[in-house]
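Only one chain is given next, in structure tokens, and it is the form predicted on its own.
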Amino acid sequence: MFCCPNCKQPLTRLEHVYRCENGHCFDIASGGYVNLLLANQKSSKNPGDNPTMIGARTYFLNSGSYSCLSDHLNHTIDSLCSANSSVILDAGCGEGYYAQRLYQQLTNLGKSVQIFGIDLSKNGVKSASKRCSSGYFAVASLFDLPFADNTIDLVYNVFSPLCPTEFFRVLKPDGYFVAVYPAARHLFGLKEVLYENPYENAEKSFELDGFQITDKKRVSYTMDLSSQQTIYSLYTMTPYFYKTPLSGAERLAKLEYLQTEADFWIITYEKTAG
């Protein structure tokens, strides 16, 4: 399913190499994974998520925290899927926490799937090869996907960048895009520790060009969370880790609980004809 990223042949996985008709070769890890991510692609030595963070995530995620969320997207996704062999992508697949639970969860349902991710982090990409060890992972750009015109059945993305026309490029013409965004009182707990004057997310239309949304759930609920690391782990893995004020970290450093919000919008789009 992989495309070369240098003449967009297909790759045939062999025993130990990635290989084009064209004789473009990409080792695969010893983890399982592909690096497709060419020089010229990178804006950084190593770009993406950094090993603290995605230790960060991987830390909060086990813990359960979000364990909601993926069962809403989960379904969202199972209802959207053929009983036939169904192809998905998640599209910044960070350690791959969403990609293994819905993995088990179609498989567990007796449907046949591919679940393939990519990311811009080798970090978060060869954890996710050893989370998920029945998916395919590559290194490789959001913004140039490795896959051939429409070849996808869906496309699901979590809090990663949206680039809507290489998702609407890859996917099948009857092909699905979920979403999740954070919505208003996301994290809004934690917000109040960090500022003195913390707002709400402003809310979207979800808009796309070449898609039309077709479902739209917001789940919210209370997490409670109980240690310090837990905490820690959560600012880590969010962008208020590089915005916070010195004097709102220090707050956060100090508590051993914290009750926050959890909040988010699962969008459904269908792509459209054209």
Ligand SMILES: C[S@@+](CC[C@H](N)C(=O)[O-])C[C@H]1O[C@@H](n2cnc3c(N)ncnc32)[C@H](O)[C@@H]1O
Given for the second form:
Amino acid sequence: MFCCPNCKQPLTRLEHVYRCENGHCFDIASGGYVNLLLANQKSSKNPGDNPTMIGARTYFLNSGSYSCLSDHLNHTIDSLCSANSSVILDAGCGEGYYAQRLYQQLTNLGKSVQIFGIDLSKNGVKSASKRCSSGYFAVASLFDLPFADNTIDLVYNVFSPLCPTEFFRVLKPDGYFVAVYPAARHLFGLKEVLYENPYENAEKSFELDGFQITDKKRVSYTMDLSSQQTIYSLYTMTPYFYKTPLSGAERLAKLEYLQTEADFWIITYEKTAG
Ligand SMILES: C[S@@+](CC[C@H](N)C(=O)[O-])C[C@H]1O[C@@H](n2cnc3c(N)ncnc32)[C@H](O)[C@@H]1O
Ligand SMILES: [Zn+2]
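Next block, the form predicted in complex with this ligand, ref. the form predicted on its own:
The complete assembly is shown below, putting the previous chain first.
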């Protein structure tokens, strides 16, 4: 299913490499993933989330605090996938939490599914490949997806950058895109500790060119975070980590317990005729 980033021809998976008909080869790492990011597609030596952010995300997600979101996402995707073999892409898969739980859920329901994941972060993809060993993972950019046109049944994206033109290109004519966005009250309790005057997230229009919205679901609940490590790992995986005044970070570092909101939108889009 992956395409060669050089010539766009399909890649065939051999024992240790992916190879295209023009002889371009990409090693399969011992963890099972492949690096399809060309040197000229990199903005830095190690683009995407760094190992600290990936580690924090894994610790936090393993605490189960976002399992409710993951369950709702799985339910949404299940309702859109037929029992026949579906090809699903996690665009911006991070360390693979959602891909692994989705694969588990769909196969438990007896559905045949192939899950692909791409992310710019090599550390993310390495972890994802380990977490979801039945999936196919590549280091790649979602602004230049390594897939042919009209080949994927469903693309989903949790908190990662969006590239609707690429999602449109790779989706089959009747394909779906499912996006998770933070809603207004997301992590408000965390922001109340970090900032003197926290703001709610601005609600935005969910419209995307080339897509029609077919469903909007809001998932909101309260999280009780009961250790400093869980609180700190949540903080480390958010953008606030890079833009919080020292005083706010110090207040947070003293907490052993934090109650904060989880507030998400799950938006389903159908590919339009174009
Ligand atoms: C907020 S994290 C979300 C990760 C994962 N979906 C999750 O929720 O656990 C955003 C992810 O987008 C990735 N990312 C950023 N720019 C990207 C790009 N151009 N192409 C692919 N991934 C990208 C980062 O490396 C990071 O893993
Ligand atoms: Zn090639």
